[in-house]
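The chain that follows stands alone, in the form predicted on its own, written as structure tokens.
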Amino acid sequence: MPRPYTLLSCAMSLDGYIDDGGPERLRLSSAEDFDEVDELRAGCDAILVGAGTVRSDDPRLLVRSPERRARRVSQGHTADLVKVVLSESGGVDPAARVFTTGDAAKLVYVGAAARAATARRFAAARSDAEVVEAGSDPAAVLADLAARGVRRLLVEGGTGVHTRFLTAGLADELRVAVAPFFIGDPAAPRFVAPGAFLHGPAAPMRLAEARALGDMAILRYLPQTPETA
């Protein structure tokens, strides 16, 4: 079954955390890294996060650069990406900024038991986001996105979403930006949770790129293929 090219992107500390345990969102990326991620966004059709990221960060998930927005429009696209939120329970706020900003479609993928109630709640809030039943299977989400014309998908987390895609073997590329400091807080969220990962010691990913971006390290991994193993 066809699916979009799926690129996972994450910034983390040297000890693998994506935030600290404080109430405010910890900034892990530098200005240069934010700009590179904005370029990644501009080259994709859709961007995906989980409900936890929406609740904790209230992100807008927009293409920030005016030049990149204009380039997308000149190519026949919307200035922003299609926004995708995974929420098995449907427990996301229709007033969250991810649903109220941007000029592209917004999609909320929920479990079967939550679809009707979530759709009513979004309709009552006069949200133009579409509520789609997909269960907890990311492959079903990707199949639906492919049917909608999404060819390239950027996944920006958080922990549960990255774990789900990686354990299912649905990552075509992984971009990790490593900040030059430690968190050391056992209560803080990590890049991934424990799981049965497809790319374990017996099937490691291939390091396609490693470079410095200021004091950050940018690592790009690809799945092993018969040609590269």
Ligand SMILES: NC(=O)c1ccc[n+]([C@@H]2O[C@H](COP(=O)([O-])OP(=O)(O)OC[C@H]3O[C@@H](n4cnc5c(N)ncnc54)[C@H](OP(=O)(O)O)[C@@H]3O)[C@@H](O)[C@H]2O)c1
The other form holds:
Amino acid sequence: MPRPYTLLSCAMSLDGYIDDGGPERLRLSSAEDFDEVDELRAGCDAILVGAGTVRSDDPRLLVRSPERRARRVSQGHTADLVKVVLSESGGVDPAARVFTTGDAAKLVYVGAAARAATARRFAAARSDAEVVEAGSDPAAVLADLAARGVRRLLVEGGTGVHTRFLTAGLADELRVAVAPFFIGDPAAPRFVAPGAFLHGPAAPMRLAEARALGDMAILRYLPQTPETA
Ligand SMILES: NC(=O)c1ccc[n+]([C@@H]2O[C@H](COP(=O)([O-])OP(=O)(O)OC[C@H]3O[C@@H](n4cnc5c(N)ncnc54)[C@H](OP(=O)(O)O)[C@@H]3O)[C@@H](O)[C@H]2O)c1
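Having seen the form predicted on its own, please provide the structure of the form predicted together with the ligand.
Let's see the whole complex now, leading with the same chain.
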């Protein structure tokens, strides 16, 4: 099935957490890291998160820098990316900022059982987000995005989504930004949940880049291909 080139991006603590256990979103990234992620966003066609991230963080998922927004427009794109939310249950609020900000399309992929009710709720809220039926396989979502012209997709979490993409072997690139501190809270979410990962010890990824960005470590991993293995 054709699918977009898929980059997973995540900021984590030294002990592998991507948030703390509190109600407010913890900022793990430095200003420099946010800026690099903004550049990554600006180079993509669409950005995807899970419903858990929408419910807990209410992110906007915009391209922030005016220069990058202007560059995208001069290249014939919208200033923002197509925004994609996965919600099997359909349990996302049409008033969430991801659906009410930005100048590009918004897509909500829901399970078959939730499609009709979710579409009605979004229509009643006069949301212009499109509710699309997705199977539980994220590969089907990627195939649908490819058919809509998405060639480069940025996946920005959270735990459930990273786990599904990485167990299904759907990441073409992984960018991890490691913050120089520990969380140590068992109630906090980790980068991934337990699962049968494609890249276990028998099939490690290739470290394509490792560098310091201030006190953060930026690591870029690629899957092993037959040529690189
Ligand atoms: N540090 C970082 O870089 C970073 C980035 C993003 C998020 N986070 C953190 O991650 C945490 C949230 O993680 P999370 O695991 O709770 O949530 P999540 O991964 O954002 O969303 C999980 C939800 O996505 C939906 N879903 C997953 N796969 C699907 C599929 N194939 N088809 C349809 N729907 C699918 C389900 O929604 P339903 O429940 O609606 O069925 C599932 O419960 C937050 O604490 C947030 O701050 C951190």
